[in-house]
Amino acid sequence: MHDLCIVGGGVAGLATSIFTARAGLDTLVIDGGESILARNASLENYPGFPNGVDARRYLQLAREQAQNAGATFELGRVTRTERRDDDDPNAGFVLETDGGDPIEARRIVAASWSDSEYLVPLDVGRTQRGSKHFVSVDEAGRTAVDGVYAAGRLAGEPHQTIVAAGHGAKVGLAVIHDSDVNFYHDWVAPEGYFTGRGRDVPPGCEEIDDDERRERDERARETMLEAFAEPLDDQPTMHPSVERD
């Protein structure tokens, strides 16, 4: 049984798996195929991107990232979610999906915006506005069954890709906070911030010399180099509705 299953491999659900992995929850997101992102012309309002930067690079570094922190991922619809055992509310889910096996589960992050048919069977509470259901949340992202949870557009959060990233770890640090994960906060920090004070180093947080953190430095500078060496081949996707020669 997985401790987390992530519905949706969007800004949401890879900002979410990024802080659960790196938390050691063993952590599996279900990817429904192409973000909406990827519609993207150009990604012009993240910071940390002076001229903008191509949505679906950033797509593919965002889940590189997750991957290295150790989620893994499925490609596959989730249809149907319902609880392993209604007598005992902590027994986990069971998901349902399109072709493949059954998936089990302690803990959901439903971040599939905007498909969330597949909650209707656990009552989490949805709202519909016009022709799309939000999730109702806590402001941490908890709906009302425990161990479900919701984060960003399909949680009623703007539609912007800072914003869902953002929610998606808010939501993410709720799910390792209930998991009762011996976590204080993902920090790395320089040799002896801590220790050099007579300190432990709190959980979820570790200390490097300047060698490991030189070494660290190279490796993310090469892992950009190399990612925006060339530009993209790909284009962007267009709204469903739209004809394109």
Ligand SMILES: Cc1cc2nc3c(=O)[nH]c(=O)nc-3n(C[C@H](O)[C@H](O)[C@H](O)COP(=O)(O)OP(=O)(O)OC[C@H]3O[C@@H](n4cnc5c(N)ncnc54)[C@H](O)[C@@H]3O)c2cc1C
Second form
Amino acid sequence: MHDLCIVGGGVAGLATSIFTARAGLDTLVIDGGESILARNASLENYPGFPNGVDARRYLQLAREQAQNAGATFELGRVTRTERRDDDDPNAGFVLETDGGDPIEARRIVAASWSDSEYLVPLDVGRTQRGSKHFVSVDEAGRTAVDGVYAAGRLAGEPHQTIVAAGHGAKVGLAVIHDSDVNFYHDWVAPEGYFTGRGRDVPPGCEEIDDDERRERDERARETMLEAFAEPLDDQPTMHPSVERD
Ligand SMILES: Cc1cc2nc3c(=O)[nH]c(=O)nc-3n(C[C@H](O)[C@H](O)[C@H](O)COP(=O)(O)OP(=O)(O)OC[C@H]3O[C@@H](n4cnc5c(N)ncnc54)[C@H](O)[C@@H]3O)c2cc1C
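The structure above corresponds to the form predicted alone; please provide the structure of the form predicted in complex with the ligand.
Entire complex below, previous chain first.
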């Protein structure tokens, strides 16, 4: 059984997975299509890219980062979720997909932009605005059902990439907090930052020496140079109701 199944490998789901996988939770991301961000023509309000970034390249990099952190991915659309055992609220959940085998997970993060139909059997609490459904959550992304969370646009967050990513990270931290993982910051600090003051390195943090820092910087630069070396061929996805020749 997975510690966590994230439904939706878009902006919020990828951010959640980076945090939970780095915390050592067995994290499966299941995605049945493409992020709504694939419709963007140039992503220009995400901090860290002074002249913007191709949205498809950003998604590719975020996915690679999640994989490097240890998250695994499966293609498929989640169609239904239910409890593994109605008499035991801690027994986790079963997720059915279109085509694949059922997936078992202790926790679920719904990060599926506008699709929450698969959560109906769990009765998590949904609200409707216009034609769209949102999942009701507390300030950390927890729904009314223990072990089920929602992140990003589906949780009613504003419709921007940085907000969805930030919320996904915040929900990841809630999952970590609710799991058997020690108090956790996910900080990488220079050697001596904690130990130089006679403190232990806190759980989930790391101290690295200067050689290691340079090695990591080298690896980071190689990855980014390669990722940005060529223009991408992929076009933005057009709105489905727009007719094209
Ligand atoms: C045309 C356009 C331009 C935009 N431009 C900008 C911009 O310039 N700047 C900006 O900040 N934001 C922009 N956005 C908004 C941004 O794309 C969203 O706010 C952000 O992608 C929301 O993230 P999310 O994780 O909630 O949803 P998504 O990124 O859409 O991720 C949801 C994922 O869930 C998957 N999924 C859905 N249902 C299921 C299911 N049942 N089973 C499995 N997987 C499922 C989908 O395939 C998708 O990959 C734009 C959006 C559009 C449409």
